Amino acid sequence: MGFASVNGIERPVRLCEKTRAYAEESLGHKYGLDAKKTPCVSLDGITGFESFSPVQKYDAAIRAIAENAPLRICDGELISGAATLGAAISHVVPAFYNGAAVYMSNSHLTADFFSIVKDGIDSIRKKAEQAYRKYKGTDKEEFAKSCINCLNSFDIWHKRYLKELYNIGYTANYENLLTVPYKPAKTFYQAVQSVWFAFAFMRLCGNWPGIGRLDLLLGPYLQNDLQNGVITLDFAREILAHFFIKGCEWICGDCGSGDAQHYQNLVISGVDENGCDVTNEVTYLILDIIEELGISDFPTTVRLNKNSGEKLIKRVAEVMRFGGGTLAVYNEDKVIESMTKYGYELTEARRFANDGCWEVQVPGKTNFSYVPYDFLQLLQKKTLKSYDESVFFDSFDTMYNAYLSDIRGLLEGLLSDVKTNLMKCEDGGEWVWKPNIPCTVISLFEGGCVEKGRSYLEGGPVYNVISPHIGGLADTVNSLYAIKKLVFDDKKIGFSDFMRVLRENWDNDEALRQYALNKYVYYGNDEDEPDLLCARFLSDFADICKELDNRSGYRFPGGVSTFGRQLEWSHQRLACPYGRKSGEVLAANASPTPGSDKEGATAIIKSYCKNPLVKLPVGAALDVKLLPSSVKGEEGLDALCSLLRGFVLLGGFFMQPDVADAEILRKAQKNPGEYQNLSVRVSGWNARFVTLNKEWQDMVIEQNECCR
């Protein structure tokens, strides 16, 4: 029994054989395929369903799920609860009426697991009952009643599990669930079960929540149990490993953009709200499990800072060099600085996690969504009018300012659309959210919703964020830079003639194309001129977002991402001024354009860190591809540790390193059966390489070829 890695290093063995066998069958699609056998529950038999209000329909759907979803108890499982309805994997509430889903579900959030574990769901019920009494007779009564109804459905599902566990004699699981998640957890074992059972119910209802700072939550329980002799470290590792293994229950082996992008991210290490380091035994157990099993379904981001210890950095590097892209890093010094300058209280900023992908938010309190745009297409088709002969600019600054004006128009349009579709201004001038699709299950676990009598999608959370994102950052900057150099600085070609060359897709001027490709040094090579143009561009974008911020009931911070959209965008893009032809798959996130970075990972990081990242409180993701040979042995390990430390000291924000070899990926493409568990970082999520379709595989291979 073994678990694949990209570098040929044999993974360590710490877990018992039964746990490892359980991991192997879970990674091998067993439970995902089982879920697909029962995609949903039916609502067809509910009398009068069509006449129900939207919230009543939702409540009926959640109750039907709780009553009828199959239970799954795996042989020897140490924690119980499972999201067994296959349609939930497709981001819908898995309760169908007349053969179709009634509601979409929710993602890009991190639920409040701290309240669940520390206070228990009974405390949430108490708040719901208080809210119902407070809002009875108002327009908030229906939501408050829905909170109670959904908690009643949770009770039904919980009792079904208790009965089944008792009948089959799973004593430990049964006894834990007699207490949690209703009452506060008292032990590490109970705390893990509490997190998992609540998480499983949210997923069972179709939602994709992130988990956030698991070591901060569980660490004190484990420390107390170890001190009192309640548990051994080895058994704690087994329990936590079962948590990870059960998180693979949606693996189906389907091809597309990957089978592991359900936003169930973890964030570990860093400081707490008081600024104290939280790194603990759970931090290292999580790293142990990722290292041994190669499970990539919980993408895990490590919060590093300038005071992070050598022990932690070395351990992160040891696990990271197995590949798979499962580990990423935040520089929490920069993240916290960015959030506080944006307006978050320091204690809130220190609590940061992510939205289940990588965008920063205050966990358990935030309704987050992002709106990505291809800024390269905006430059090509709007500012430069698809390279029409009528467009002309007499200076770079004139063209650049016209482009900024187009960006402002784009973002003002987004603001207007949101106000029209999501918000309304009441007579007193207060912006409030319009009614949206019901989402009570998630609302129960997001701070502010129950108390306000407003759902997660109707302004209930403490923070409501809609973030416009730059897509195609490097491609846009490289294009601007090439125009600046070719036309205005070096005067190699006139503006109108250059527009003609681009409109013809470089077909009639190969010599100039090669000159543009090879003469100039572009973003990602630690060359000041292009890098500072990128910094100027990002700063101007952030300033526009700031101008538009808080003009209604939500926040409007900018970010940088593509999340793999460069693949779909490639078909709409025109020829690039820096020598690339139309239709090419170009840059990801805040990373250099593939093939334009010539100086290696350190130069990429230096270029990235010149950007005004402090002005982007949501974040800007940097992808760094590393060859296995570059991190091999003690020398390679030291180099990777230095790379991580350098990222922090230079002022980075978020980095997704991935150790992979294009040659191995090509072998996996040809012989997928031999590489079933081979994981790669795609863009904010990990995926088993063989579950990517060929177009996605080719994109990942191209990105890794550029690291040679």
Contents of the next structure:
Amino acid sequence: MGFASVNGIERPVRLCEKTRAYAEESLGHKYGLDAKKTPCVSLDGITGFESFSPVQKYDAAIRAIAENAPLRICDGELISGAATLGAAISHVVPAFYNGAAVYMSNSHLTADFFSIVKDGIDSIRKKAEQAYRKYKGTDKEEFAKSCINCLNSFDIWHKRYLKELYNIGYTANYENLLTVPYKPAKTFYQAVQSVWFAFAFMRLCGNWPGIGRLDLLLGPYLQNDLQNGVITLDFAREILAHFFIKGCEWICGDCGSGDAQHYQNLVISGVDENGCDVTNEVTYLILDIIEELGISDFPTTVRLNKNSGEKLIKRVAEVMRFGGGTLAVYNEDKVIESMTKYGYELTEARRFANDGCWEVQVPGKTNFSYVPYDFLQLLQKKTLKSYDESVFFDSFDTMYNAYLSDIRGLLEGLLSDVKTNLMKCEDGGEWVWKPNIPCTVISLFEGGCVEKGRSYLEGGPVYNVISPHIGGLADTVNSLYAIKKLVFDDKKIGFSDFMRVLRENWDNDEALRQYALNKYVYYGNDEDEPDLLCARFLSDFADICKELDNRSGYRFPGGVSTFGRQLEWSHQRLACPYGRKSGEVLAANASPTPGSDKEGATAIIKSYCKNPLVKLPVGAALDVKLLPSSVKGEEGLDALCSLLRGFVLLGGFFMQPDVADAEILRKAQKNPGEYQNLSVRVSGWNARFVTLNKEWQDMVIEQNECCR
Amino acid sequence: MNVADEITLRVSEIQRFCMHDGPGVRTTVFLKGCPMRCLWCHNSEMQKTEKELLFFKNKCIGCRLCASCKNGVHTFKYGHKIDREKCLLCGECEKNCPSSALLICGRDMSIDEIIREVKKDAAFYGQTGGVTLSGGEPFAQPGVTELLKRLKAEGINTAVETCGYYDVTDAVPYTDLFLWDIKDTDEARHKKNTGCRNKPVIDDLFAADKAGAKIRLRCILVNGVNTDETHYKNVAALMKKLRNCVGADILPYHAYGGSKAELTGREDNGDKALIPTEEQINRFKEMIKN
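Swap state to the form predicted together with the partner chain from the form predicted on its own:
What follows is the entire complex, opening with the chain shown before.
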């Protein structure tokens, strides 16, 4: 099968044949399909299960998983542990009672792997025991007990692996697991095994955690081992490759929005909490592996800053050129600035990773969720009343302000829902958390939970964030801009007449539609007038979020995303003032409306960077599509490096460049068999192209078409 | 008022994020007018120095708003006909056309204006990228050397794509790279297929080389026109003789430019028979490798 490349150049070979064959198997759905054969364990035989409290039910489920989940040890695997229950791939705790899942599981978080690797799970057990003693006799006792129960279950699963590895003579894996993850890792090899084993257990129990800053975590171990001569760089690469290959064990080729979005992102390079560059050998080994195998799980984001070295940027560009959208970049200067402005301590901000997708958070201590809204729909259906005859505004500003007030209403509504559903106000006026579904496994690895005696979903983590997201940013701004120009500035048509034209889906005024499409320049072309309207709009949105921040124990920072929702939204959207008819494909994330960006990638980046990104500490994603032909050769590589540097220099936040050719994608659509592992960046995640359904595939092709 | 304010250049297009007109990220300024009339020209709308009315047929929605032209350029009796003889290039139809199917090619821009435009991508130029002047033939316009001088003064890396028909020694100090066309080395064929003699191209090339210009040759390869061994050998010999030549690129003919000829009312000159074979390309590459 080989590992797909879009630029016609064979991917380099550094790994041994056996590891490459293992990667082909994993990418070729072998283990995902295997997991589907055993979707869950059964809770049916447990006496008195129905009379258990929710937490008791959860603990019983985790224990049943630990005791009964199939073990999987792949031929020659260098690290062990596997999430073998298929229902976990559907985001539930894979323990069923009466044929149905009992609990949903958790995602959009990055677990604290630093404590696991450096201090060992024994240290977490110690904290859990302390908490249990402390909270005995209080309403927190049950959670503290559950922590101990889940650690006991972890123990059971760990012992099963030890026994099996011993029996089949996998000595290295066995010996590593005698130490980790319980005790602190001593070597690089142990450290990788430690991360993987804990990660695999969380996933086995249904959760989808992100990994976070793997090179920062593993780099010092590798450096130490290299100095002591106990490992070679080549062997370290093999071990890490097995980590990546095992990370593909949930790929099963299911069609839909892609089969590779389990939020298992990792973040490399950047500065540590003291501001020192962390880039190390592990950073480059990770890039080597992604380059060779084209593995897009774990989707990897590189933290760049204005001092990022030439070597790193060039290496990143080289890997990007093979396509697949396997690498994205943060400009950490902007991210850290936005987080500190928002109120995080500088050292905390410097620790940032993401929620497993691209939304920024302090890893290992944040409960994060986001709420996406279609802001274009809000404009069309609420502010402009579906273009009803009754709607009228006599100036742009009155219309704009009416829209802002609708946005405020929407966000206040969200906040009040959060309060009603998640919080309650105690007699003293203090907001406290209502009980939520149990989630102890993930709570064990999120800083704050065990100590506070509160679960991840009940305010346990240090930071609790709900982030409202603008969807359809470019479409919204372009709509506002087109009305401003056509109706109020250039007086091409009266407001009410224009509403009629839109109500009729442009069917009766093609000339005006063409005028709107062609005679104005929209967001994404480095033209100040539309770009600054976008900036003003985002700034106003961020201000509203700020006003509502922390009103009930929740942080409320805004972000910009669509995550592919533009596809489902497009069907419900009415005609757009900038010339789109109803139902047409619309803009992704903070990217321009497809087809309206006529000046190329640099202009897109410039327009995006004019936005007040510093006011959006969760992030705003920019997708940039590049043709393989435009980044080929040394010149192309230079150009891609310059694009990355320019992005940082101009103050971008997060960018996902994807090198893909619409023609190749069309071929893959026709002959999926030949393109099994061709991945594309969809939006915050990568997907193997052939596992997207037709509608998603068409959207990706259309976006790539537009970059020509 | 300084010199730069007074000089204007006739620009047909400014394109950002060009990856193949020199190293790094570049902005390419296409200048209008060229002394040559190459058989294979893929930018034929940039040949004439004069402004021209372009018509993008596929964008036309047939709304006939252009029919209001006072000079009767646009008629619709037998489909949309454009009488370019009558056109005074007033730009009225361009303004009226809602779908941007009509466009006046050629905009006179001051050097300041051009600089402002190309500086938009300054953040992306880095160590390697910059501005490339192309066309048309940039040196057909007298203000080009001044433009290059100003670009250098702004710290912007400069490259020029030239057909080599002009003495460019004055521009050498302000040009980081010349992308120098060697269309043919056979004098008679050169004259026949480009309308100009080859000797001045070669003379100017050596003059520029002597003045210290960094040069990259650009060799169009047209099947059946210059795909003979002698031409390959001549180019290889030329490279050897030049002191500052940093390499050569082969540009295989493509037929896409043909459809662009129709924009200005010319015949589509695209001819697939002129596309060179892989074998021809590889043979040429082999010859100029060293």
